[in-house]
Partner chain sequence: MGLLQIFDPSAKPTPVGIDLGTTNSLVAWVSDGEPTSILDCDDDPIVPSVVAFLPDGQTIVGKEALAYLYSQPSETIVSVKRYMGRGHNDAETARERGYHFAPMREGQANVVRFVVHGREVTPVEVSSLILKELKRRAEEKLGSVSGAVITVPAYFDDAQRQATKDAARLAGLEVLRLVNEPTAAALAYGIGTQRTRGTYAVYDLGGGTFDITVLSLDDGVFQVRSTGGDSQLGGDDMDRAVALAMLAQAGETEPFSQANWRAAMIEARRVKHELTDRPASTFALSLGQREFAHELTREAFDALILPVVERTGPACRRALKDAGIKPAELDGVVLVGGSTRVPLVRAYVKKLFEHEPLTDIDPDQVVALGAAVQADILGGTQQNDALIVDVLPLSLGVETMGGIVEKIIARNSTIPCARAQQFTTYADGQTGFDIHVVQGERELARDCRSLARFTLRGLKAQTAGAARLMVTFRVDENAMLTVSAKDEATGLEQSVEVVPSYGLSDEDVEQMLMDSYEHAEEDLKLRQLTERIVEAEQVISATHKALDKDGDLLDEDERAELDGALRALADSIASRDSEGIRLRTEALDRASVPLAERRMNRAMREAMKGRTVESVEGDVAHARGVDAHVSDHAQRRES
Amino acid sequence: MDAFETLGIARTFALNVKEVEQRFRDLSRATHPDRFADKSPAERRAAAERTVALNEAFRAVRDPMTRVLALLSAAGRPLEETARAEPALLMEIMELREAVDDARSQGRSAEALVDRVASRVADEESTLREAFDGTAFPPENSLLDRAYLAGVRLKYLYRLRDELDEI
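Output structure of the single chain, in the form predicted together with the partner chain:
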């Protein structure tokens, strides 16, 4: 049972986090151990396990990166821990990072660079939507291959974006 099934939602990349959160809350309200304080130990255990599974599931789908991981796993193509992006992308990311450092140390705005990262992220995300937001799950192989590559790239791009946000 994957995170999407646990929450009773479709396996898609684009999702309305607010709606899913509402679903998560509704389910939590039904399963939280606090609701079972006066019930039998068997029910208390069952409640605790469901709640843990729900918390894990929501954590997995809420964040786009972990959502990608969950989708790829569910589609039978889990992202390898050792998967590396192609050299060209690694190079691009290094250059971007340096450019941002330079701009900031010289007091220039890094806005344009931040936008560039955002647009690269958007490109990869649209590939994922194409692969996972159609009707068939798992998607056909060629789509899945592209989605896998997008997942690898996003690992780097999301990290870079977070770093830029933090500064």
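Okay, that was the form predicted together with the partner chain. Show me the form predicted on its own next.
So it's only the chain below, everything else dropped.
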């Protein structure tokens, strides 16, 4: 399933989530199974299947990480579950996690860490916008390769950002 096609929206990383949410609601209202209560069983089943597909598509595009996964998959380069970041990033993540643990245990502010992670996230998201927000889909191979690596990095950075949000 291509979430972007299901919702009838462009395959881009930089989405206006509020506009996509409105599009989702409009499509959901038009295809809601209750509107097909007096129709044939096949039409009711098709409406239910369309509702499920719309819900899954919206879940896929509203979150940046699942949006990355959907874009990469639609471009023919799905992010593998086992994809590992390069050793330098893994070391950086480990050091940041230790700093988070230290800040948590000592009751210190983690604001500097939040800023550092936010900067790294912004860099990777910029790469994704460059790759997917142009006119060509799928992007050329070199951009797609960079987007894939950005997706791998974001998998780790988003998780770390969520941990920082908890502090």
